[in-house]
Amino acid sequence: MSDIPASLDGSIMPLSEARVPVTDRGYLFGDGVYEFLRVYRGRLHLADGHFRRLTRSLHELGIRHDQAATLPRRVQELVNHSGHLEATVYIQVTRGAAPRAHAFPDHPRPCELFYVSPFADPYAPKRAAGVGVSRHPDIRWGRCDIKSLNLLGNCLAVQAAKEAGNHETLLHKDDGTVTECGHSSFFAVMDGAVITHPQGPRILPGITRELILELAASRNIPVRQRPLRVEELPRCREMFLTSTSAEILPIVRVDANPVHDGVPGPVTRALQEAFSAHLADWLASDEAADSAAI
C-alpha cells in the first residue's frame, strides 16, 4: 500500500501510513459514511451523484463536515498526483474521535480519509460471460438508503456467496422481497420490462443504477420499479447486477438454477453497449472541453 496515496484530515501521505486514533466512532460503532468512484482517463465518473449522495448520508447521521464542499476538487487533485488514469477512490468520513459512549460527543471532529488505487478492470471476462450468485436473507440495519459503514450483514452474506463459489449475492427479506445485492444493484428482466426494487430505506440509491435507469429510457426499454419476490426469480428472462467498479455484470445463475438459458441476455446487453456509448461520449465531451481551453 505504500504506493497508495492517500489524504487524511487534509494531510497527503502513503496510505500506509495513514493512522487514526483507537477510539474514532468509525472503528468503534460504524458511526461514519463513506463513497467509492471510478476513475476513467483519469477522471471521475458520475462525480456529482457520488458527491450528492455522500452529502445526504452525512445529513442523515448527522455529521457536520466543514471541508465536504471541498472534497470534489480536492479528490480530483489526488487523482491528478497520483498518474493513474485508471483508478478508484474511496471516501470515508466518521463522526471522529470521542471517549467511548453511544451517544454523539458535544463538538465532534469528523475524520475524513480518501485515497486512489490503480484499478486493472478483473471484471471485464466476467462481464462477457455471466456471473453467479447466491440467495441469502437480508439481515441488513433498517437504513439501507444510507451509505454508512454498517458492512457486517453484507459481509456475512458476501462471504457465504464465496463459499458457495458465486461472485455475489441476491439478499431478501423474511417476507419475501428481493431488495438487493451485497455490494451491488439488482435489476431483473420479466414479462418485457426491466424490473427493480423502488428507493426507499431497503436499498442504497446506487448511482450507476441511477445511471442505467437513465440509459434504459433513452433506449426505450420499459422499466418497472417495484418489489420482486423470492418466488418470482424462476420467471425472470434474465437478471443483471450493477455497481461502481463492475459497471453492468450478468447474471446467469441463482444458487444452483441457471437464468432462463444460462446465457447474458439481450436486454442486459443492450444496457451494456449503452453503458459503452455513455462512457465514450462522456470522455469524448470531456476532452473536446479540454482542447478548447488551450
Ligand code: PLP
Second form
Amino acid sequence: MSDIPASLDGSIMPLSEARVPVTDRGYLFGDGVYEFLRVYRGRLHLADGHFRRLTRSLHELGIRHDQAATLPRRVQELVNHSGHLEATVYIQVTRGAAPRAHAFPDHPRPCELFYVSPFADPYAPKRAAGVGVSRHPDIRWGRCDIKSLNLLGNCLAVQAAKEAGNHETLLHKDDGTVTECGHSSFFAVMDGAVITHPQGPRILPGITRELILELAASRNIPVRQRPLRVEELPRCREMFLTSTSAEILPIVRVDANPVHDGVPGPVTRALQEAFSAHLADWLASDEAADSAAI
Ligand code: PLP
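Let's see the other form, the form predicted together with pyridoxal-5'-phosphate, since the form predicted alone is already up.
What follows is the entire complex, opening with the chain shown before.
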C-alpha cells in the first residue's frame, strides 16, 4: 500500500500514512460522497462527467467543499506524480469531523481524500467470456442517484453473489422492477433494442452508461430507457453490465439460467467494439492530451 500516492486535505503522502479522526462523519454516518475514475495512458477518462457527478452528489447532500473546483487539476497532478499510466483514482469527500450528532455541525470542515492505484485490468478475460450474476432484492436507500458512501445494501448483495460464485448481483425492487447491479449499470437486449432503467432516484447515473447510450446512438442501435421486469428476464437475448473499471462485461447467466444461448451476443460485441474505437479516438485526440497536460 505504501507506494500508493494519496492526497489528504491537500497534503500529498503515501496512502498508508493517511489518517482521519474517528469522529469524521464519513466514518460515523457514511456522510460523504465518492468518485472513481479510470486512467488510460496517464489520462483521466470521461473526467468531465465524473467531476460533474461529484459536484452534483456534494450539492444533493449539502456538503460545501470549497476546493471542489480545483480537483480535476489536482487529481491529474497526482496521476502524473504517480507515474502510473494505467490506473484508477478514488476520490472521497466527507462532511468532516464533528461531535457525534445526526444534524449537521454548524461549521463543517469537509475532509477530502484521493489516491491513485495502478490498474492491471483483471476484467480482460471476463470481457471475452462473460460473467454470471445473482438476483437479489434491492434493499438500498431511496437516493441511489447520489454516489454516497452508504453502500451496505450494495455490499450485502455483491457478497451474496460472490458466495454463489458470480461476478455481480442483479438488483430488483419488491414491485418486480430490475434496477441495476451492485457496482455497475445494467442493460438487456430484447426485440432488437437495448433496454436500461431510466435515470432517477433508483439508479446511479453511470458515467459509462452515458457513454454507452451515445455509442448505441452512433451505431443506430435502438435504446429504450424503461424499467425491465424480473419476469421479462428469460425473454432477453443478451445482457451486459458497464462500469468505469469493467467497461462492458457480457452477462451470460442469471442464477442457474443461461442468457439465451449462454454466450455473449452480437449487440454486446458491437458495443464493446464501439467502446474500443472510442478509446482509441480519444487517446489520439487533443482533448486527452489537454487533460494530461493540466
Ligand atoms: N451503479 C452502481 C451502483 C455503481 O456503484 C457503479 C459504479 O461504481 C455504477 C453503476 C457504474 O457507474 P460508472 O459507469 O460511473 O462507473
